[in-house]
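Quick heads-up: it's one chain on its own, the form predicted alone, in structure tokens.
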Amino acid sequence: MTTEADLLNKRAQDNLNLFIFKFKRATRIFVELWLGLKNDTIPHEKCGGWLFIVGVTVYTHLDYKLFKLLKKEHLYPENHPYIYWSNVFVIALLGYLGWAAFRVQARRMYFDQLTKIFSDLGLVTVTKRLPAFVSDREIDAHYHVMTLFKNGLSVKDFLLVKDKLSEALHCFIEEIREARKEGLIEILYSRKDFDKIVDLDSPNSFPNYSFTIGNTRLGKQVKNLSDVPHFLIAGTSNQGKSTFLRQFITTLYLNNMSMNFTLIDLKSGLESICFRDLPRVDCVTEANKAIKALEKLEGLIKTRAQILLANNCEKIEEFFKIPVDQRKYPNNMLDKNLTRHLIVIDEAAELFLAGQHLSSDSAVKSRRIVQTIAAQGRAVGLHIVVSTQRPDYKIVDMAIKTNLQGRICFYMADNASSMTILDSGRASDLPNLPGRAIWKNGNEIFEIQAPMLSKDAANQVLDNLRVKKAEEAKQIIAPNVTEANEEVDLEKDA
């Protein structure tokens, strides 16, 4: 039963509470200021001018001037110098005032649509709480993240909605993640989309190993063999896969001279034709050659394996380190060309299934040898990349695609395709954009834009580079020694 006593603290707390409420609605404006202060996001040069003009009309008696036009000259606080400066205080700072009632405003506005969005979408909980909205930071000047309190919902709920969620705020969530301090979300988004064609301006131009995959609202994306040594590559017909390989392929080559590759090309040789006549390139355009040459390339993960055991080192970076008078070959081995060696199969589906080309038996042969470089050659410097215009789970297994970390996909149709290649149905949501694709190393998943390279560039840059196939066999090219920063001899290890 409810008591006088009771009903008095009950009416002594709504007092309390509305005297909070007002207060806290009085002081916005300055708690405003304060906050674009501290987060330096206050327009200066227009609250500032302002504050200029007010300075100039002070100084040149023109507020005088206007109490004299409107004959109230008598109503000017001339006399009275506290009141005056106290009004031409509060006058200067209108500006900055104007601007934090508009952001007061401006946010009030914001939290009844963030509320309705909420709502719209499902995102409360059973007891009707929704999340509560804390911050919007800007990060630069094309990312926000704005902070929410879960409130009992998980990232898994926001997730759900995500596309939606992007399509209500009217931008491009990028992420959505667990904030560190427990019980809050941060959504990571921008309102800027991608350029729709991005040039690769200058690819003789990238560190050792270094390569982009293409760029993001927050510009291009290096990234190197050291930390991503193998790749899939999965995309429709013209959305981009074979303009990735060309860039990709032509900037390694350019910028490691030591570098070897073996392009697997059995589309009739047509997408490896750039790199035909090139030293330290071989191309393969027949099935029962291109089993040969991977045959070759797995003997090499067991003879260099033997080499960093002789050298007491567990990856190929650390054998570079070594100086070149001290590194050790056992069993006599001669060959000292311990180089990084690319290997590319374009359109994996021609080496992986029997068919046309290849017996039931070297079907499964090519596979195994697949996967035995994408899970030793890391070690040895055998980089592997696998392309492929059909995700199918016969020939993008677990057993090739847990080795295969770095996967780019372009374009999906169906959310069971992209789910093959990156576990999620990202790719299926893509524009249908050639060269717009979802990068995938580990946890880290965002949205590119794939770097263009022409078949005319890339002749024009590789033409001068070309050598009769006579010739490239003379030809001994010393291992990048320089690996790592290491600056070695190289005359000497030839």
Ligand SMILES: Nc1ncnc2c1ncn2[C@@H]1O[C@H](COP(=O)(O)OP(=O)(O)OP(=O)(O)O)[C@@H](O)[C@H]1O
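Just so we're on the same page, rigid core means the largest C-alpha set that superposes within 1.5 Å between forms. Residue numbers count along the first chain shown, from 1. Since this is a predicted model, take the numbers as computed values, not measurements. What changes on going to the form predicted together with this ligand:
- Shown in the overlay between these two forms, fitted on the rigid core, is a CA shift at residue 439 smaller than 2 Å.
- Comparing the forms between these two forms on their rigid core, the Cα displacement of residue 61 reaches 2 Å or more.
- Residue 378 is not among the residues whose C-alpha shifts by 2 Å or more between these two forms once the rigid core is aligned; its shift stays under 2 Å.
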Second form
Amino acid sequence: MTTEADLLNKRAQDNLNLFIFKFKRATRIFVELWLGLKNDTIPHEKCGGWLFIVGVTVYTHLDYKLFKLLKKEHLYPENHPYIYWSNVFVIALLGYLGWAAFRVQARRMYFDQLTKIFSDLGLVTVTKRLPAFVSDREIDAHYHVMTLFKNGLSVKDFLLVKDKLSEALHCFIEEIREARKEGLIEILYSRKDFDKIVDLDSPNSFPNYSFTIGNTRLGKQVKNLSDVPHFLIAGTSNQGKSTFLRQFITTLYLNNMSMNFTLIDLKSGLESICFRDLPRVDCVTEANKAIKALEKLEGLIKTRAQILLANNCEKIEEFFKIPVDQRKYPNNMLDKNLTRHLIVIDEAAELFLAGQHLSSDSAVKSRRIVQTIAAQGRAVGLHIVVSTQRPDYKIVDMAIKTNLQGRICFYMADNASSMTILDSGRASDLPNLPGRAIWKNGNEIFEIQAPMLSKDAANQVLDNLRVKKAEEAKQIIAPNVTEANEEVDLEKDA
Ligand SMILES: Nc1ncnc2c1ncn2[C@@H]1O[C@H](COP(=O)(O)OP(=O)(O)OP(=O)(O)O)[C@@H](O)[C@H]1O
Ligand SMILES: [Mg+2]
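Condition change, the form predicted alone to the form predicted together with this ligand:
So here's everything in the complex, that chain up top.
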């Protein structure tokens, strides 16, 4: 039962709320002014210009002349300095106050607009509550973060209307996520669109095992094999996995003259055509040959580890720093060719699943070897990249996921597939555009437009190297020397 005291309390509470509301409304201009000063967003040239005009007017008594001209001298508060100077003070600040009032109005209109957008998009709880605007913060040249009170809604509710929300807000929403503070949601957005095509225009310009994964809104993103030694590429058909591999292999091939490559392409053999007949490249298009090649590479882990041990090194980078004539090799070791080696598997299902090409024993074996190389290869300079169309746990099992830390995930048809590769549903939110992908490495996760290198363009830069194949045997290259030099350069760059 409601007592009289309860009613009085409620009334007092209502009055207090009303007072707070009115107080906030009355002081909003000053809050805006304070925010403008704090964030340095006030246009001082314009507001200060008005201040200057008022100053000059007062100094030259132009104000008095104006009163006189209008025959209102009797109103001029000449003999009331208190009134006079407080008037001057307020008029002088009108530039700043006007700017703040304009901001308050713009903000109010923005709130109204947001409220309308949220209710039009059905972002309303059963109790008819809408998300409430908290702040909008610029985080760099291209990105803003809008923070909202969820008011009972979930990230999923927002994701369901992401495209419409982007359209209504005239921006490109990159991510919608829970904020660290409970009850808040963050919308990461940009007004700049992604480039639809990013050509790999100068594949020769990526020294020391660096390569590009594509462009974000901020520009080209360059990574290095030393930081991301192995990675997994996934995505539905025709999204750009093989194209990514083509530009990636071409870049590494052209810039690292001692690096070796084993390209396993069992699907059709067509994707690796560009790299056939090149020195330092082994293109494998048959299953039994692929297993043999992988066995040989697995063997390299042991022999290379012995060389590192003999030289008291933990990883290949330390070995490359030792002068060539001071390097030690265990007795009877014939293969002294310690260089970085990239193994690429385009369409892992062909190698990891039993079927047309492989018996189940061979499939198990190939998967086991890939897992071993991914787990132990980094220290000895073996790098592995696996591409898959199917986000199947038989291909992307825990061992593969744990060791292939770099991930490039093109568009995925559903949230679960994206989760398998990225532990995030972001690849299913991507626009269905070839080359558009999510890059993930540890905590780093962002959208990219992968570089485009057509087969013709790749052939153009690789063709004149192909003719040298015949001369390869005759070539007297000291790979260790070259590799050492490349590694020393890498150190300098770092
Ligand atoms: N980065 C890119 N930018 C623009 N277009 C691209 C890009 N990557 C791929 N494409 C376009 O998409 C087509 C398919 O690319 P690609 O063969 O690499 O896909 P895929 O994922 O390997 O397909 P599949 O799973 O069938 O092997 C290409 O022929 C090209 O026209
Ligand atoms: Mg492909």
